[in-house]
Structure formats: C-alpha cells, structure tokens
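In structure tokens, one chain follows: the form predicted alone.
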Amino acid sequence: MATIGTSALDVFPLALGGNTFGWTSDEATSHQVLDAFVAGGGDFIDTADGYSAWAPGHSGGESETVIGSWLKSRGRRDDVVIGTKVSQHPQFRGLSATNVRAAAEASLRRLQTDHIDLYYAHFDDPEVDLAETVAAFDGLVNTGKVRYVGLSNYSAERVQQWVSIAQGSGYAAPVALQPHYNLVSREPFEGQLAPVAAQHQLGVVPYFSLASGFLTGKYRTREDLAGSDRESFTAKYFTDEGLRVVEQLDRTAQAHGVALSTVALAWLQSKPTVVAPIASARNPEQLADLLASATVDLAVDEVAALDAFSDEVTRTAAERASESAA
C-alpha cells in the first residue's frame, strides 16, 4: 500500500480510471471492471465530474453517476478511496466559491455518497481568486463533505501559492498533485512540478500514464490508430523517438514476462512521490496486465535504459518546440 502524500489515505499503488465509464464502457461493463479491480486489491477509484462531457450526446457526471450506482449496488463505499475533480462539468464551470460548493454537492449526489475522500481542482482559474478558492476547498473540508484536497494541471508556481495561502491562513493543504506525466511525456512534470511534490510531501498520482494507449504497444503505426476512441488522445505521441521508447517497453516486458503497459506502469511507481499512476480498463480482461505493475519490480538498470529512450522524446520534443518559436 503507498500513502497520498501527507493524507491518512492508504491505496493500491494504482488508481482505476473512471474516464471510459459510461463513455466506452457501458454501465453494466463499468460494474463488471469496478468489481475485478477491487477483486484483485485495488481501492484508489480517480474520476472527474467532467467525465465525459467530450463525448456526443453525453452531458458530464457520466462517470460519476456509473460509480454511484455500483457503490449502492456493491455496499463498498468504506472498502475503496474516491477522487473526483472540479471546473469543467459543463453546468460547473471554474473555481469560484459558489461553484465549487454545488459543484461538490452534485458529484456527491452522482456517487450516491455523504463524502468526497479526494476533491481535486481540475484546472486553474484564473479569473477566480486563488484565495477564494482555497478557502471553498477549505469550507468542504470542514463540513466533512470532503476529506483531503488534491491539484490538478497547476503549474508550480500556483502550487505554490496554494500552498502559502492554506498554510498563512490554516486551511486545509493539498496532498495531492494530478499531472501528466509518462515514459513519453516527462516534462513540465519532473523539471518543475517534482520539486514542489517534494517539498511539501505531495503525494503523486500521473495521468495519461500510458499515454492514451501508445505505451500499450497496441499502437505502432498510426493506421492502428486511425478510428480508434484513443486517435485524437494518442496521435501526439507518434514520433520516432516514442516508437523507439516502446521497442525499449517491449525489451523490458519480454524479459519480465509481462505486458508492455506493466512495465509502463512500474516505471512510474519506480519514481520519486509518485503513489499511484492512474490507468483506465474498458473491460475486465485489461485489468490484470495494469494490477500486474504492482508487483513487478524493475531493476536500477531497465529504469535506466527507459530513462535513456524517454530522455530522447523530451530532448526532440524541446529542440521542436525552440525550433518553431524561432
């Protein structure tokens, strides 16, 4: 088990994504993932009440509404930990004090629960002041509507100074920090926001941390790609760099045994105030490969060979971006 940061929030060093329930997983599937992943020790639930406002048709509190009905249905409520977000639920859009208050009270009516264990602000808003914002999260935290709070796509710099003004005005800090952050993708995760984890003992929960899929393997050309639910997700990735990091992936699997999203995974958990990388199943058969990485220790120098190959993606990916600013 690994703790959140400086929380009493003790999980399976994985969380389960909820981003595909009630998109691609209908609820009965939902349910079906939900029950194996508890099956097989997983507690540590992420969702968003955003998800999946992107999808046709859908509204937001898609995902939320499926995790409801099976916490009622299943009576697992005290068993597993729940972190949900706030600002892009189409009807709750931003961080100002009145939105983050019904905004909260409609995800809790979704999860069909009297608590919230981890409240995350989903994205910065800048139009609010910070204050006010943290002094919301604070408020939800004092009524016991919401147990620990967490930060989600913030720059260092506004981790900081919501830090600084929860410490100067005793509210309740973040002991959560969501970034993206993968074998493909390490940066602004590891120059900037690492540091700031550290610092103030933020416990680390990537997402997209198999890159959509890409660090799956079941991508290697981008006619794989093409029409899948994942294209518009995973198309970035496609260098040949990021090819080359999953022929690395697949080295390292094959010699463990395992698959390639395993090693993935234990690659993240390998690293410093990560906790628990967040990998989503839109069915139960995907579930053993991610519950595998828990158990798979990687050796100093396989991190090391990853690390090279990824350090590549990141080099190429600065020089583009220089390159383009010129």
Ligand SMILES: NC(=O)c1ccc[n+]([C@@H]2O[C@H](COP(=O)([O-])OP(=O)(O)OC[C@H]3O[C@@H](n4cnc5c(N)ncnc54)[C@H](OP(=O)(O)O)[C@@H]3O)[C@@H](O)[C@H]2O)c1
Given for the second form:
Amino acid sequence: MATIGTSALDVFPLALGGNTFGWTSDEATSHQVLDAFVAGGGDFIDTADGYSAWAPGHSGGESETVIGSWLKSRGRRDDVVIGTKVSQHPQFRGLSATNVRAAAEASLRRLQTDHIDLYYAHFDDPEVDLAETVAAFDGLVNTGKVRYVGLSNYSAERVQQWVSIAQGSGYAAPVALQPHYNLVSREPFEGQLAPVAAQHQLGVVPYFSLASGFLTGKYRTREDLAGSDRESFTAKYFTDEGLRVVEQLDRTAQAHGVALSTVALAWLQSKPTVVAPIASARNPEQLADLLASATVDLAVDEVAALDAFSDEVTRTAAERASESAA
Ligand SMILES: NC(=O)c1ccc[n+]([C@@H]2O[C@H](COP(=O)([O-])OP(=O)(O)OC[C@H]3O[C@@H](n4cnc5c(N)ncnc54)[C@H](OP(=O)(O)O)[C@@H]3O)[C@@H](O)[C@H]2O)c1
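Let me have the form predicted together with this ligand next, following on from the form predicted alone.
So here's everything in the complex, that chain up top.
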C-alpha cells in the first residue's frame, strides 16, 4: 500500500482510470472492470465530472454515474478511495467558489455517495482569484463533503501559490498532484513539478501512464493506430524515439515474463514522489496486465536502461520545440 502525501489515505499502488466508463466500456463491462480491480486488491478509482463529454452524444458525468451505480449495487463505498475533479464539466466550468460548490454536489449525486475522498482542481482557472478557489475547496473539506484536496495540470508556480495561500490562511492544503507523466512524456513533470511535490510532500498520481495505449506496444505503425478511439490522444507519441522506448519495454517485459504495460507502470512506480500511476482498462482482460505492475520490481539497471531510451524522447522533443521557436 502507498500513502497519498500527508493524507490518511493508504491505497493500492495503481489507480484505476475512469474515463473509459460509459465511453469505450458500457456500464456492464465497466462494472466488470471495477469488480476485477477490487478483486485484484485495487481500491483507488480516478474519475472527473467532465468524463466523457468529449465523446459524440455525451454530456459529461457518464463516468461518475457508472461508478455511482457500481458503488450502490456492490455496497463497497468504504472499501474504495474515490478521486474526482472539477472545472471541465460543460455545465460546471471553471473554479469560482459558486461553481466548485455546485459541481461537487452534482458529483456527489452521480456517485451516489456523501463524500469525495480526493477532490482535484482539474485545470487551473486563471480567470478566478486563486484565494477564492482555495477557500471554496477548504469549505468543502470543512463540511465533510471532501476529505482531501488535489491539483491536476497546474504549473509548479501555481502549486506553490495554492500551498502558500492555504498555509497562510489555515485552509486545507493539497495532498496530491495529478500530472501527465509517462515514459514518453517526462517534462514538465520531472524538471518542474517533481521538486515542488517533494518539497510539500504531495503524493503524485500520474495520468496517461500508458500514453493512452502507446506503451502497451499494440501500436507499432501509424496504420495500427488509424481509426482507434484514442487515435487523437496517442498520435503525438508516435516518433522514432518513442518506438525505441517501446522496443526497450519489449526487452524488459520479456525478461520478467509480463506485458509491456506492466513494465511501463512499474517504471512509474519506481520513481520518487509517485504514489500510484493511473491507468484505465476497456475490459477485465486489459486490467490483468495493469494489476500485475504491483508485483513487479524493476532492477536499478532496468530502470536506468528505460530512462536512457526515454531521455532521447525528452531531448528530441526539446530540440524540436526550440527549432520551431527559432
Ligand atoms: N487529470 C487529467 O487531466 C487527466 C487526463 C487524462 C486522463 N486522466 C485519468 O487517467 C486515466 C488514464 O488515462 P487514459 O485511459 O486516457 O490513458 P492510459 O491509462 O495511458 O491508457 C489506457 C488505455 O490503454 C489501453 N490499454 C490499457 N491496458 C491495455 C492492455 N493491457 N492491452 C492493450 N491496451 C490496453 C486501453 O485503451 P483502448 O482499449 O481504447 O486501446 C486503455 O483505456 C483516465 O481514465 C483518467 O482517470 C486524467
């Protein structure tokens, strides 16, 4: 088990991503995935009020609704830690105090629960005074509707500002950070956010841990990706350097007799500050490889070899960015 920052939340070292629920997995399959996750020792579930508003015909709230019906039918509320997020639901955009309170109520209704264990500000909202948002989250903690506060997609500077407002006013301080972080996307997390997470003892819960499926190794050519549900998410990882990371994952996975996705998650779990990477599964078969990451320990030289291939992705991306800026 791993503790989320300074909170009292002890969780399985893999969080189950909820963006598939009601999107690429129907309700019955989503419930099977949730059942299999809990049966495999999992207890940390990640969602957001906006999931899956991006899908045609969806309005947001689909994922929380599916989780809520599962919680109700299984009676497992006290056995799981639920993380959800505010700011991106089409009807509840942004982080004004009024919106944060209203969005939290809507999430509680959909989740069919009276409390959210970890409530994230999903994206920074520069239009709202940060002190107003910090106070709104603190108000939810005080009423018991939220247990702990988390931040996702915030810059290091804005995390520092949030923490100092909270400390200065005696408000609930964040305990978790949810950044985009994986073997083919290490910046800006490692360079900018990881030091801030270490400084404030924030538990890191990376998202896109499998690079939206790229690090499972199932896409080796652009043709493999064409027409998939996640094409628009995954295409950006498709570089020569990225494919060399996948080849190194192949070698490490073979040495352990596990899937590439298992190793990609174990690599994240080996990193300081990381509490539990988030990954989602379309069905229980995919989930088995993800759960296996909790039982795989990579040797120091295996992590170093993956780091070296991954460094090439970071270096080349930085070179391309500076060329296009020149
Ligand atoms: N804070 C944020 O802004 C933010 C943003 C994005 C995501 N998230 C969170 O992070 C979670 C994970 O993100 P994600 O699902 O987009 O990306 P991901 O975990 O990197 O990729 C998961 C996808 O990879 C594929 N996959 C998983 N296991 C597999 C296996 N064993 N074999 C083959 N394919 C496999 C499945 O997609 P297919 O079956 O479709 O290929 C699965 O849905 C989300 O559910 C959400 O909770 C947070």
